[in-house]
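To begin, one chain is listed below as structure tokens, in the form predicted alone.
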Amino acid sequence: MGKVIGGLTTSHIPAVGNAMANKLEQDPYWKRFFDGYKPVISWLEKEKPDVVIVVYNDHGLNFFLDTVPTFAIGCADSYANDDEGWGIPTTASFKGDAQLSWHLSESLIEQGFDMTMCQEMKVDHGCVVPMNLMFRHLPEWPCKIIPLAVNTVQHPMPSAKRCYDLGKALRVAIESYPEDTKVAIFGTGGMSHQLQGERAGIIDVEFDLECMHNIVNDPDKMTALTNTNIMERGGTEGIEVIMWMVMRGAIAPNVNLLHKHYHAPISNTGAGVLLMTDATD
């Protein structure tokens, strides 16, 4: 049967991209930043995953702010990344995976989260940022991906708490698929950030640290937590933290830290970094 072997969360900022199309790791700026994901993506290199749930905001590439689903699944064969204007050179496209795609729309929607099935998808940023830092030293992508992308740009939005049912609802979509595969979820985006208003450039190192704590020790306090809430403490992009609550309901509810990293600032963001499996695993 599938099955969930780890999740982890990352940053999916556009200047990283550049960072790592310029070859820039090794920067006095990005080096701390990079280094912080030597551990994942050793792990990656051992477990192999089938496939990758990538959980990330589209920024326009497919629905802009006069059409923007909830969530969002991807249902195809292939994802192509296109230009977005921030200057990153286009990746290869991306293998999916759509007989598990399907079979994850149609379980989550028995289980009461009214998907958007996407049987053509261009991936940005969001996405493709993630999936160099993890394999950027790879010839090819290892892996098929599904991108699963949640509102966090257009009013209203799903809370914390919706967001961290629809990763148990994923957990139980993997576990009743009859292959056996291998599934990792990337959980993307965040930390604390804003981008415009007077606000521009909050980072707030103390209130990142304590969502990256209750991730992973206590997710009902993050559920607590309303949009308002998250927005007024990180900014209102920001809100991406919500992201990661999809990733840690697809894991077992006592999990085994593998690796906790956090750097800021990075491009006016706060940026963690998460790995964690079951604790029965």
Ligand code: DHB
The other form holds:
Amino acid sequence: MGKVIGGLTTSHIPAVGNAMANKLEQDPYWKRFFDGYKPVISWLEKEKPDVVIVVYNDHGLNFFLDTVPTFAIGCADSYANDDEGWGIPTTASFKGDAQLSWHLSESLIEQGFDMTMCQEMKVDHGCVVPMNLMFRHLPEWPCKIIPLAVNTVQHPMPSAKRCYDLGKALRVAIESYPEDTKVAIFGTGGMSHQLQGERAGIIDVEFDLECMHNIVNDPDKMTALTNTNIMERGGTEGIEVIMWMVMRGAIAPNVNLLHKHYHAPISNTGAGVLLMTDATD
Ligand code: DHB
Ligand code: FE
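Okay, that is the form predicted alone; can I get the form predicted in complex with the named molecule now?
First the chain shown before, then all remaining chains and molecules of the complex.
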């Protein structure tokens, strides 16, 4: 059977991609940020997921503003990265699991989530930076991926509640897959940041820490926030934190928190790392 073995949250910012490409992990600016990933990398090495569902937002590489699906799922056996203009080296393609993707799509749609199915999908820094953060020390990608794109770019966007409920449905979908498959979920992006307009550069550490606490201990408190509430405190791009709620929904009502780390600022953002498993496992 399919099993959700755990979930984690991670930054996906392009500057991290550049830092890894230039081997700046020990640089004083970057060291504490990268050190925050060590327990997560060890956990992945030990637990060896077969498939990682990467919940991310496309920033204009695969979908442009003329066509933005609210929730899109990759249904391919391979996903290519491409040059987005940030100067990050393009990565090797990722192996997909189209059979599992179609199963998830069927189940999610049955459960009321009208996913857009993508038989071709290019993945951008939102997906690639997290994969590099976790696996760049290995000679090749050690697992398959299923990219799950959430619109956090063009209004109107889905709510934190809708994302949380999608995560719950995703768990049901994974657990009804008949083949033994260990699945980990990455919720990427965030935390507070705004890249444009009058408030460009804002970071709200207190809000970020509150979100991290509530995502772990009281997800219903997060789902009580409207997108306007989130953007007022966390900035317009801080809305990316709704993607963490998809991961959170897929774990369980009660979780074991295995690791928590926060660092700000890094580039223009607050960066949070959470690693959690189902408390009943
Ligand atoms: C930055 C953050 C993002 O989430 C992103 O997609 C691009 C850039 C930044 O902080 O620079
Ligand atoms: Fe982003």
